[in-house]
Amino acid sequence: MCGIVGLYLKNKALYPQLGELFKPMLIEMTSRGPDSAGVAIYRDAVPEGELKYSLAHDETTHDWAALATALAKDLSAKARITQCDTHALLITDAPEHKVQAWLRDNATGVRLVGSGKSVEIYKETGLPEEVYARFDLASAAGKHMIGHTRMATESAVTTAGSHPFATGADLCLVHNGSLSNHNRLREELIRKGVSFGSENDSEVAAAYLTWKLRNGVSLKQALEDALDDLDGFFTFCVGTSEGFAVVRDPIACKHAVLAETDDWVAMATEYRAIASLPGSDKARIWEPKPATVYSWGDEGMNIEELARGAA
């Protein structure tokens, strides 16, 4: 049992108070997930030729500067760092695969929670409103974010297998159920290629997506094809540089909301994370059908519904 909420706003006026405006949402859901918490951010786009690393350490005396510095030297690149709590965000224009195997090969004890053009991911062990307050994200500006509150059924209470799980490529996930044929795709990826950090179903459910996404197929056709190649209950909310997208298993066993207005799109798990919301009294409010995506962007997909077998 965890609780998964996302926020996208519509309206630009509300993006400084993004954070503020997502905290109550994400802390509702703590009795839903007392283990551990985490968000994706999207904001503040770096320019052409650079990218963002969502880097986290144990300790919060870990010397980045150091990091940054070593990795600017050897792959003769630029590159910034700037630490908050046990999580740092490097900044660099280096190549993606050069940086991932750098950090492979020189980074001892730093795990690469995600990357992308905009996404800033922050995660740890502990009560939501104590993750939310030791990374400063109630000042969070921006456009949208997607958190979850985790309650471990399957698998150790460690920051590297809480959520959000991202592999590259600005894409974020966030999962309430679970996965029974995770284990055998995730043979499968790693034939392909593809690295892992932890034992999370979740994290399966996300490299899957990016592989998608890094062979040419639209997130909303990636989302279908899940439908058919993951097996088990699940609600996803997943992040992207554009906005968000909601799918829910074709049994639809896992409980999830969804509701809009002028100003904002959210989802959750439970109605009473998006009551808190200005203007939530007002707003259309529906539970998402099974098999079907929702998606909310910057490319006019408002509410755009897509059933399975739809032409």
Second form
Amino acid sequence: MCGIVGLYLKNKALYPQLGELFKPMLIEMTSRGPDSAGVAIYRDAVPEGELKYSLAHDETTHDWAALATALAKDLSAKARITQCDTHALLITDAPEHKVQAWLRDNATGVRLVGSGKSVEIYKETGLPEEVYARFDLASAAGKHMIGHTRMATESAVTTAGSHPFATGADLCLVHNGSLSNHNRLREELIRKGVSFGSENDSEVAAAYLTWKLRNGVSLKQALEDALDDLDGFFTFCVGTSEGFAVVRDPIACKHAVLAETDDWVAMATEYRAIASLPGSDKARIWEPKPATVYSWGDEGMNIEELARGAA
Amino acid sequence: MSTLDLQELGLRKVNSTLHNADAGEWTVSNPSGQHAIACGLDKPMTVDIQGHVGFYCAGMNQQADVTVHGHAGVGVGENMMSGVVRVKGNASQAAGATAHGGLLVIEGDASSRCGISMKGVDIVVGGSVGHMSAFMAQVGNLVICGDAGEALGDSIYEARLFVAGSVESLGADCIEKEMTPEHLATLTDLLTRAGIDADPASFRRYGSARQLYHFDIDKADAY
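Same protein, different condition: the form predicted alone was shown, now please give the form predicted together with its partner chain.
Once more the chain from above appears, this time first in line as the rest of the complex follows.
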């Protein structure tokens, strides 16, 4: 099962309502995935020279302020941090590779969930409605969001095994389906230096894309390569700084529907997740074709170029 | 005409009201993509669904004339026996799956596996269909006014497939066949009943080569 949803707002007047519009979409997919839920929201891009890091810890009492202070001191950088339940948002001007290494070496129990100029990733176990409330997302403003409701089949119900999975700067993946060659692919990727935080099959898909993008392959090409290299069932929704992309396996095993009006573009596992959006009754609705990459984003968004963001 | 507001009444109440009615003209408002709307009907009634529906809409239909004024999710008209099911928009996968009779009209495009294992239904698609349509089709007619995706009519038994546009590829044991005057008459009648304006002369017919009915060791290479 699992449910995935994506919403991209074309009409700027709706930006302040992004979180409110997205909430019923995610909650409607509870019956497809009641174990865990997660979202990636794109908002409040940081100034040039800084990056945002979405961090998570099992304990809500974790001392995030101490982490930011120590990181700033050790890396001689500016750092500010905001806690949100089990997650925290770190913004710093330290070089990305140094931040990653510092977190790995110094921040025991802290997971780096995602990073980029504008992406923020929040995910937890529990009912989608509860997860959404924990991270105060209903009041969130922004341009686009993707989300996932999980019914675990391939690995344990844990926060680390929840979606979205980061695949590079401002890039992340949500997956509906199951992969059958994830063990072998994970081993291959580990040999190439990619690290993993869970036993989840979808994380392998995300790691595969990360590795492709790191090697200079465009997002479109990486998704097309995934059609050859990933064995199993999948509908993927990939969030980018500009918008989102959707691709299904070659036999379109898992459900997906796309809808578009003058105000927004939405994707969901089932249309009922889209029905709550304003004007949905008049939306153009269709099923994405198998093995075809669809993408939406800002005017001029070129999915071929998106690898630049992930480099 | 009576209107049933699905949001207000809920799915079970809407369906049970339709099941308990003798006939009549009904409208279902606010379908909101819910599943199994107007399924299992068995009266000569008309049901207009004002919006997009979820999975299995009008499944198992008998006698009723159901129109979806929007998009239909997976399995619209699945296992229908008689009556008419019409989708004004596009349809998701497996439209008319295993259906035994009646007429299913999709005015837009149908996704993959349209008419999978059809057993006597007539399906008319105003647009194109996705891959593996008419997979294991047994009886009935599938009319495609646009294009057909990969592996059309894979492992087909006896259904007739009419395609006006291109066919990406034919499935195992599906071949192009001669369009006789009898087939042309059937096609013309179906297009008329579906209310779809297309020139019957522009269609080509496909059907079963009848090589896969029974396992034959001499044809093992073909399986």
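Positions refer to the first chain, counted from 1. Predicted model only: the values in this text are computed from it and were never measured. Rigid core (definition): largest C-alpha set, two forms, superposition within 1.5 Å.
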{"property": "Rigid core fit then A107 CA moved by 2 Å or more between the two forms", "result": "no"}
